[in-house]
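One chain follows as structure tokens, the form predicted alone.
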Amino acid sequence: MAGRAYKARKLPADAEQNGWYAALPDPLPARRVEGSVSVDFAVVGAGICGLTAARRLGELRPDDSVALIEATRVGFGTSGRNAGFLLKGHSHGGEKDLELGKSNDRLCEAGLEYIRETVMHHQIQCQWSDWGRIYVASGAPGETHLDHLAHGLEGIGTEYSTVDQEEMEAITGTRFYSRGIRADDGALMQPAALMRGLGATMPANVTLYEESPVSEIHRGDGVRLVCAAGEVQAKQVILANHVFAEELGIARFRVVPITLYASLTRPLTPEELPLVGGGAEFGLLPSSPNGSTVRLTQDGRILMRNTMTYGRSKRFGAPEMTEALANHREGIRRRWPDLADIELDGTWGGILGFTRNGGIVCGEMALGLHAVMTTDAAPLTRGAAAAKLLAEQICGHDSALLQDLNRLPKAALLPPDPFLRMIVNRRLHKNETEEAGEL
């Protein structure tokens, strides 16, 4: 086949742990790509946006065959290894652009209603709870973002409660908060038991290869795929790999990788659980940029989410793990001093793709080849309605919120390392350092 060629200068490779995939039973034995497989249809990566896309194409193309190609299991990357939001809104609502907020807002509130209206007509069991979300400052540099927030909030038309310490405290059982902003338009969910539950519930024509990470693509007469062991051939195919597109050549330094880390705790005794307010589930996002992300689950245990890092190398390094542990450890010990030590059942990093001017990496990118990313503060409800979206203008389907999507400014250019690294890092040790009460 004559064309196009890109090869991976990096495959995936997740760290060991990941909390919560851990906490569920083994999967079956993994199909991969063995020998020669075609396709009308592939889709590469199966996170939220190739989840979302494989079935997408599924649906509207009930005759034709989709390969859904997964370089580990399905939960395992970095849509399993997220807290466990599904925000209806883009972001905090501070958009400088009012109208680019509240098409934002409208693509999260069809993703999340997409994969809410699946997950009900399947029963997927993944702790789903439509309790919202409170957004929380612990000392005057948090406040001052929830002061923020709130405008931001009330220039989109999101409405919002404020919660007093008083009321943290009854939700938490911790007076470490000292205010929060209540909005109750999303969900939460055990993002592993969710990403593996879609996967198991595909239409007929879509198929599952795990364990079997694209090393190679070839574009002529369609597009051919290369795995270690196989090879599948497609007439169209969509890159929804997140950040390793780029290591395929595909929208190369448009995204900033950052890696965020998290552990999450075994289950709660009964005798633990009215330490952090009787055991009732809550999900708290930080309104600073240094502040923690906080649940506690259905099943009792206490997430803790913090510590940035660049995330260019796509590893999760044993410093770097290592100076991880020790904050999330800290930050259960500044709100439950009781729980200082209670036991991790992991700890474990996962990639998140900002850019520098609220863009998208959507579309197609060259003849037969597409891609589609999660980008920005709310990736997985937009990120499943720009692969929705895009797998329907494959098939000729237009739609207001596709018009939505594609008026969205594409992801600007990003200064190459090791300029972008000074840059992220510099950032960072900045909030570090005038914001670390918000740990």
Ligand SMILES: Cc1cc2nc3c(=O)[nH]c(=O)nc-3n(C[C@H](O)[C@H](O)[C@H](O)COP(=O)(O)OP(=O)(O)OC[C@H]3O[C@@H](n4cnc5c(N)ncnc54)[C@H](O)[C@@H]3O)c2cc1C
Given for the second form:
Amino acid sequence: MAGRAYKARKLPADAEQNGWYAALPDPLPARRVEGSVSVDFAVVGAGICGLTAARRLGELRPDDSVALIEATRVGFGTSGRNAGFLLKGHSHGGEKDLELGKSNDRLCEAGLEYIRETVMHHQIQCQWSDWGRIYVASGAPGETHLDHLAHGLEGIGTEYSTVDQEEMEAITGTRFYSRGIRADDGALMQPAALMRGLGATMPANVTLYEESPVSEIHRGDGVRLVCAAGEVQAKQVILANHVFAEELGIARFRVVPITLYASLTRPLTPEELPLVGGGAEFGLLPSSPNGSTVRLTQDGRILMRNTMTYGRSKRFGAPEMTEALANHREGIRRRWPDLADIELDGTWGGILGFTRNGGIVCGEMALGLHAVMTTDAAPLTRGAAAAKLLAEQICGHDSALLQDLNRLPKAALLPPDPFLRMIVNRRLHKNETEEAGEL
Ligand SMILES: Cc1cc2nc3c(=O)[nH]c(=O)nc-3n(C[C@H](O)[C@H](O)[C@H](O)COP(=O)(O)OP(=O)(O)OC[C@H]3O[C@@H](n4cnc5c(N)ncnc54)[C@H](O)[C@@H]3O)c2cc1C
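Okay, that was the form predicted alone. Show me the form predicted together with the ligand next.
Below, the chain from earlier opens the complete complex, with every other chain and molecule after it.
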């Protein structure tokens, strides 16, 4: 068999902040890849996709060995950096193809249910709740998006109810929002805690290696993965390292990397909780692309997520972090002026992949080398479903859902940089100027 080598041009950095991760107790020391390890399957990357693929391989092939290899620590990467919405029945309102929208939704539902079953079975402590979500608007641009979004929800059959300004104020303590629409399905959670819990409850035949970035992949007789202090030889490999796959030359220019930023406050005091509606948790998704995702968590913290930049560098530079921090503070001030100066326990960036056609990156890229990358709307739940189904496909299990997945279009090719960078920056700038009030 002709061999081929893939060498990583860039690896995840481990010095960045992640407020959710910082709120957890210190993890146990990492088991690293050392010396020579031989397994049936290896999964690279322990975000939601890698954790799900490894779990499913372990379940379906109890007599085979699975190595799950993570560059940093489980929960530290993007899957532990997000806003914590596990979505189904979700729509941006832009679906041109209704059948495709419904297929996507079936996948999201399957992903959500697989995660839910695992959390309930292992009693993973991750602030899980079935609160659902409210899509919100604060002014005219947001209201227009909200109507469009409602139309999208109707298209895929998601039930929702309208929330007026008074009800929004009762829930959140602020009159910032002019209107919302509430959908009850979906879940909220603490993402770093969920990922750590998933990593700690793998089937017995799955071994988790952390602090072991894979710098080279050699394909020949099976697949050989090179880490700093050792190597893993596997019959088959699933690459689940998200946008870092392109650094290995896989799925290049299929996904637009967008950096999103978030901040988490310290827990509010009992005196402060009445300012945010009394202290019962909530989760708000913006209808405007320039809006903020906002949560009040079960432990009484405000999560503020806004600001987007082009993320090809996969690093979060000082100017971008400063701008994001200022926007998060402004977001808090506009909603709750009395909390404008509240201490933040963390501000961080993470990368979300978008495709130009709502497509997917999932399947065999070369003999024995598979990849799954989650993108676009509802990436945690759709990504979990895709990773689970890819593992099932590798093990020879067919299903109606797998056919749904394989019917989705492949992520379309994008223009290279600097063209893509220019197009994205122009779009982000337009959103920022025309919809500044929604921040
Ligand atoms: C601020 C923010 C808010 C978001 N909010 C939501 C939300 O509410 N709901 C939702 O559904 N989605 C949300 N997302 C998007 C979602 O978090 C991501 O799309 C998803 O987590 C990606 O999962 P993944 O498993 O594909 O990749 P990742 O979570 O990025 O996992 C890939 C893993 O691979 C590791 N890795 C990379 N290279 C290597 C290598 N060479 N060797 C070994 N390991 C490697 C990385 O360290 C990483 O841990 C949000 C994203 C951000 C940034």
